[in-house]
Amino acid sequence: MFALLLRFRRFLIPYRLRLAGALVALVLSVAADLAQPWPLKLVIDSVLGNHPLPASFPGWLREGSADARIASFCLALLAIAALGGLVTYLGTYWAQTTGQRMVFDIREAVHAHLHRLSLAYHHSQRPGDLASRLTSDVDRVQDVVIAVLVNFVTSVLTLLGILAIMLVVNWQFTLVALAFSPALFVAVYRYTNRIKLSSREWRRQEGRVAAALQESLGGIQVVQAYTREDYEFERFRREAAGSLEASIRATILQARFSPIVDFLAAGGTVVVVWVGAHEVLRGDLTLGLLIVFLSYVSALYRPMKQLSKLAYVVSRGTAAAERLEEVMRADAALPERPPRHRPRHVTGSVRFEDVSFTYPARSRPALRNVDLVAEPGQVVALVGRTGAGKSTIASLIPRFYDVSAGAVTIDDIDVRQWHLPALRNAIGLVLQDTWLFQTTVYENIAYGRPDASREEVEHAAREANVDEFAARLPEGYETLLGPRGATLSGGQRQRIAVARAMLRSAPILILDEPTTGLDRDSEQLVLDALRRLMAERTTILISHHDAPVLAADEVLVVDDGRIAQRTTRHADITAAPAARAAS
């Protein structure tokens, strides 16, 4: 439990004053709870019985009538209850809101860290599992933080306070009351580790369920097109069944745990009643004091029960914290060599110098000894069969990956020496699989440059032929799009992507299959927009179609991770399609 708090202590430090206030309030709340049985004890012994009030009480109360004493003790009980209620409210409010704010900060930190992680990390993970860590696992950590700040603190303080008072009043009777405590602690120790292991397995299974769900719903169009609904139902059922089994195992352990604690607590109460009743009959103990002891014994085992139940919550939270730590321990980004290059102006010269590259966790190189030069304003087309390495070449320019050998330079500076945001701000992307966000057309265009004026956004939209269809949308540029732009055609999505790149106005442009899958009319509209976009920009163009390649100054045929052929538009450009077919 405390190890978990230590792991996330940097998130607690900003709230240390609020935490201190919560702890003071909870201490006062426990003190009020401990004081509550004493007015009743005084009524029983001093009013109903023949025992005089201690000399520390004022004379008017010691010598007053029975009604006066009853009224005084009742008012004292009400005052204790009112004070206890107030400080309990303050302590609980401060502790719980602190826990919620801390967990909000953790969620923000994990989310930000995920966005800083390299593509290599994300490609090795299941998005649904990462989403589960960011939601369910963070919620489990919140349960632990609040449980520690409220339940654990109050339970421990109550235990210590009760033991201290009982030992001062009658230490022999206290030892009798604690007769069943060793057995209780043994039970807590035995079950805690078993519950923790079971909870860890349950969290893993929950991540698998979330991943399966995200994958099947994310590809719902493919699932329905191939009538694979039954397969996806069965796959989800298998993962959910695994989560159910793990959850049931953890629940069974917790269900066994509570009755054991209840039985041991009842045993302790029986011992106190048996011994205490005989003490009262012999005159060695007052009835009021027995009531106080019974109240304390009940209160003594209640925090023990609460602590035993915390084992389940803490075990789940610890397993969740471990999964969050796995994310936070991952390298935040590709390493940058100081001093980091941040130029005021980028001309856009791109060079590959004997570049080789192997994807993480693979042994076969994706690129081997690639040399490439794209001068400012030049269009270099990469053609070749699927899987030859064209997109891999393009992904090394914005440094989504680091080369295994050789160097990629922009303006004669190795990309590994660039400040990463400055490097990527110098590059515009238009990909085959255009990703649009579930927001307005306007915000999708402005995504790469949120500080752009409305005139600049609409100008980019006109240049990319977005205005041609935006005017027909219900709210124009303010029309809210469906997930990934599902309410638009492929050509319309591509034109928004082109407008986004135009607005960014980066000196280097990467076009990866920008017209694949479009009909002739849509392709022509996209090509018109691309010609305006490529003007005076260094462009790396990947395409299987002849139309975009015809605009290239140089065509490189990529085969099996190598540059197999070089040609130009001035020297028999028709050789390029033949080379593509041959490869």
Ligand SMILES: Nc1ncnc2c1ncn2[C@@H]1O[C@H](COP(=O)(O)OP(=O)(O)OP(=O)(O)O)[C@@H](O)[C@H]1O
Second form
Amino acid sequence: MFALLLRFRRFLIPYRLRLAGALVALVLSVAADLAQPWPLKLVIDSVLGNHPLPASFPGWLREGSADARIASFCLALLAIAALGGLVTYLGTYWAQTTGQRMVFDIREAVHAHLHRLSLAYHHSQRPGDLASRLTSDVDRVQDVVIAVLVNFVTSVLTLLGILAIMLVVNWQFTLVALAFSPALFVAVYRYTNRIKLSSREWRRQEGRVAAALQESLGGIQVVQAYTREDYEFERFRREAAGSLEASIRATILQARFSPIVDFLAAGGTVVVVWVGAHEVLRGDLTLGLLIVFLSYVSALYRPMKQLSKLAYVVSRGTAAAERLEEVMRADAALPERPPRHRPRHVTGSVRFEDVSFTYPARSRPALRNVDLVAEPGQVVALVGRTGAGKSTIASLIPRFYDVSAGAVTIDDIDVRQWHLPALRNAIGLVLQDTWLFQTTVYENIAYGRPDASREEVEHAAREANVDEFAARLPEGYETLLGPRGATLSGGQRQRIAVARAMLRSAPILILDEPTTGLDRDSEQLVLDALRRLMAERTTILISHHDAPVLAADEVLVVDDGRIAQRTTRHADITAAPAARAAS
Ligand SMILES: Nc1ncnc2c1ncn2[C@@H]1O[C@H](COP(=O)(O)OP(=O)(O)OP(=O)(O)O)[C@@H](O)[C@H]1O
Ligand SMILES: [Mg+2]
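In place of the form predicted on its own, the structure of the form predicted together with this ligand is requested.
Okay, now the whole complex, with that chain kicking things off.
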């Protein structure tokens, strides 16, 4: 439990003052709780009974009238309650808000970390599961912070305080009163581990539910088109049922806890009443002290119960913390080799030197011994069968993945030595399947360069032939798109992607099927725009169509991860054996 706090200490340190304040306030509130039964004891013994007040009390009180003493003790009761209330409020408030701020900080940190992790990591994870880690798991860690502060600290202090006071007042009676507590601790101990395991399983199942939901909703069109709703219902049901089962198991264990604790507590009370009543009859104990003991004994079992509940919160939080740490520890971020190259000016020559690459978790290489040179301003086209490795080649340039062997260089510097943002800022990208965000057309284009002026964005839009359809959208450039741009046609989405890349005006341009989904006329329009764009840039162009490829300085035919054929400008690609690469 403290290990967990220690592991998350960097999120707690900023709030140490607040935490210290919470601790002090909670200690005071425990003191107020402990003081609570004493005025009553004094009333019973020194007003109703005939035990005089101890000498430590001021004379006016000892010799005062019964009324004066009753009034004083009642006032004391009120004062204790008021002070106790105030410090409890402050302690709870400070502890809770610290927890909430910490949630915010952890979320922010994990979110930022997730965005630094490489694509290899993200392709191995389910987004729904990651989402649940950032939401419910973070909450559970927060629960621990609050539970530890509020419940653990107050419970332990209360227990110790009660024990100390009882022992000082009457140690024999205390030992009798506590006869039941070992049994209680055994029960707590036995259940802790089982609850921990079952709650971990529950969290895991919840993650699967979120992931299943995310996947079926993400592909809702495919689901509906193939009328696989029943299958998806069944799949979701299975995951949800798994979660239900796990949660029931965890709940049963947790629910058994309280009755056992309550029963043992009743046993303790019975012992105190039995032994205490006899002692009072014999005159060995004052009635007031019996009342104090009774209230302490019942107060004693409450913190124990709190602690036993704490076991559940902590084990649940520990499981959640492990899931969060798994993400934070994931070190799939791309290593940058110093010195991190960060040039003021990028010329844009791209070179592949004997590059081989195997996707993580695959055994068969996707690329083998690829050599490629694109000088500044040149257009190198990659053509070839589907699955040949064209997109894979393109993805190595912005370091979506790192080569397995060989090297990719930009301006003769290994991309692994580049400052990563500098590298990616030098590259404009039109991916094969464009991702549009659920915002306006304008924002989607401006995503390529957030500091671009309105003129620049609209210029890029005109160049990419976006304005032709944007004008017909209900609110022009301010039209909100559906998720993933689902309210546009494929060709329209592609043109927005081209505009986005154009706006970036980076020295290197990667176009993966930029004219897919366009009709011949729009293709021409986009190609004109692209030609203008490609004029001053190094372009890696992937296309199945002839038209774009015609603009290329060199055409490489990719086949099964190798460069099967190279043809320079205007030569016939298929009938140029002389140009065949030595592969
Ligand atoms: N993220 C990935 N993880 C594992 N393997 C992958 C991944 N992406 C692609 N592959 C594999 O690498 C090979 C090359 O894929 P790539 O996407 O580069 O082909 P492509 O030439 O772009 O095809 P297309 O013309 O269909 O876009 C394929 O066999 C594919 O299955
Ligand atoms: Mg591809």
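Given the structure is predicted, the values throughout are model-derived calculations rather than measurements. Think of the rigid core as the biggest set of C-alphas that the two forms share within 1.5 Å after superposition. Residue numbers count along the first chain shown, from 1.
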property: C-alpha of S453 off by 2 Å or more between these two forms on rigid core; result: yes
property: Core-superposed comparison between these two forms, E443 Cα displacement 2 Å or beyond; result: yes
property: Displaced residue check between these two forms: R462, CA, 2 Å or over, core reference; result: yes
property: Rigid core fit between these two forms: Cα deviation of L525 in angstrom; result: 4.4
